[in-house]
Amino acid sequence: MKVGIIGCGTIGSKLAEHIDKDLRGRARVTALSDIDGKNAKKLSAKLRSRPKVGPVERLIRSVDLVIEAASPKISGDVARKAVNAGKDVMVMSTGGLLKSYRSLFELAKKRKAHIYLPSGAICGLDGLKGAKFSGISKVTLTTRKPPEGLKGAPYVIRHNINLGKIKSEKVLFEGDAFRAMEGFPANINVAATLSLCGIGPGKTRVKIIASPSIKRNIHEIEVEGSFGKLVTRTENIPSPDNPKTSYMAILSAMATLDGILESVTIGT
């Protein structure tokens, strides 16, 4: 399977060593594209592979699956390009896909492509897929955070909230998981991966809390609806390259692509 990754930061260049390593004679990095060329050169230059760098729509053209680990502003434009391409796309930065998911999902059936949405860092998916059959009454998150891995979000700048000044546990947010991927937008795909999955973004309510006590990312996930009631935790270590991933959302997209290849499904 030939492969391109657009977004050649920290996802997308874990996601390339992945496959290169990994995934050998299964899968393949043949194309990257990245805003600073520079970077794809330079992770191009470390594969075994030497996949050809240059831009989005001809990376498209040229492999079977496309990853984007890009960024929310260009994930759905991404996502639509591939699907009328008749491409399989994984996408990392789901809050992008909010504004016209359903369109883009109608889209992909009629292409006959397949759109992979990772769990990210987040548990408890497979529960709420099950559950949507009973009917769900509820889907909330709640997100923890240290305050430093919230730098830089338009909300915060919005609302001039000084972050370094927090010295105890202070709820920034609260709405819904529109409003959420808004002011939210590098910080928070979670939300918009489990509106997705379950009754919608404008009915998943979200609680984004900055904590200087913690050293982790933190979402709890509680549903309630006809079939009881299913609540997780998840406690994330921020990865080392960059404190707004957390490592189980790359873990969670390297299981993604090793599912894509198996011919055994484990799981809902």
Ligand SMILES: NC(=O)c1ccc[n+]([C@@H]2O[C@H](COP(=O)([O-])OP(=O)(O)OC[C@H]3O[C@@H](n4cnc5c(N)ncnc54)[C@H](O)[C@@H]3O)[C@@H](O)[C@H]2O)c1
The other form holds:
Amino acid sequence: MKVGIIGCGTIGSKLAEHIDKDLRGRARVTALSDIDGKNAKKLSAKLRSRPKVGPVERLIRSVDLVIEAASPKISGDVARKAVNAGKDVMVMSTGGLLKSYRSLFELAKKRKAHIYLPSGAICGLDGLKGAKFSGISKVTLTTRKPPEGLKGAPYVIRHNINLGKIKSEKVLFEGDAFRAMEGFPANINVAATLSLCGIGPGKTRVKIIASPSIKRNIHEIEVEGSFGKLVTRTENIPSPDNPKTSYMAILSAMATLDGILESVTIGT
Ligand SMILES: NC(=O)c1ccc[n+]([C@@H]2O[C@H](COP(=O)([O-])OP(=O)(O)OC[C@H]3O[C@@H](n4cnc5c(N)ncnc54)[C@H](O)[C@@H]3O)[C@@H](O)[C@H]2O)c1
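The form predicted together with the ligand is what I want next, because the block you gave corresponds to the form predicted on its own; please supply it.
Below is the whole assembly, all chains and molecules, this chain first.
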């Protein structure tokens, strides 16, 4: 399987190295793209497969699987271009899909292409998928992050929130997944993934809490329905290169990749 990676930062680099080392003979990184050409060239030089560096359109034409690990600003467009060309695509910046996910999913069906959205830094999507076959009455995500992990978020800037002055737990945001993504596009892709897996962005409730006493990104999920109740809590260690990205997000993308290549599927 020829793989192209768009976005050669924390996640893109780790996935490229995983494919290069651990998936030898089954998958090969053949193309890279990044808005900052230096990042792509540096990564290419580290890989045994010496992938070509170039624009997104050329990458999509040349590979079997496109991996987006760049930004919610381009993820929707990348996914649309990939599936339109009949290519499979794994999207990390899931928040960028929310605006027009229905037409994107329809297009993928028509073009017989697959869209893969890894669970990222949350656990519980397996149960939620099963629960969808019965009635679901509620899906909520409560996220606790150290205040510095929310730096630069449009919601924080718009509301003039001084993160440095937060001395005890403070609820910054409560609302649906659409509004969570608008306010925190780089921090809360998990809300988008959870909502797309479950009852949709308009019905999925999200609470974001800044907590100065924690060092981990903590995501709690609650799902209620005819099946009963599901509660998960994931305490994520931030990745050393990018504190906004949990290490688990990288591991979950590796697992999704392995799942694409394996012939046995375990878990829902
Ligand atoms: N699904 C999840 O659970 C989850 C978890 C963590 C991060 N993410 C998302 O995954 C993406 C990658 O995360 P990361 O930690 O690797 O980020 P990062 O900042 O370490 O790397 C991003 C890379 O993409 C490049 N890039 C940025 N904008 C681009 C554009 N418009 N076109 C091409 N390249 C571009 C940057 O130059 C950089 O090399 C981010 O959007 C992040 O929000 C998703």
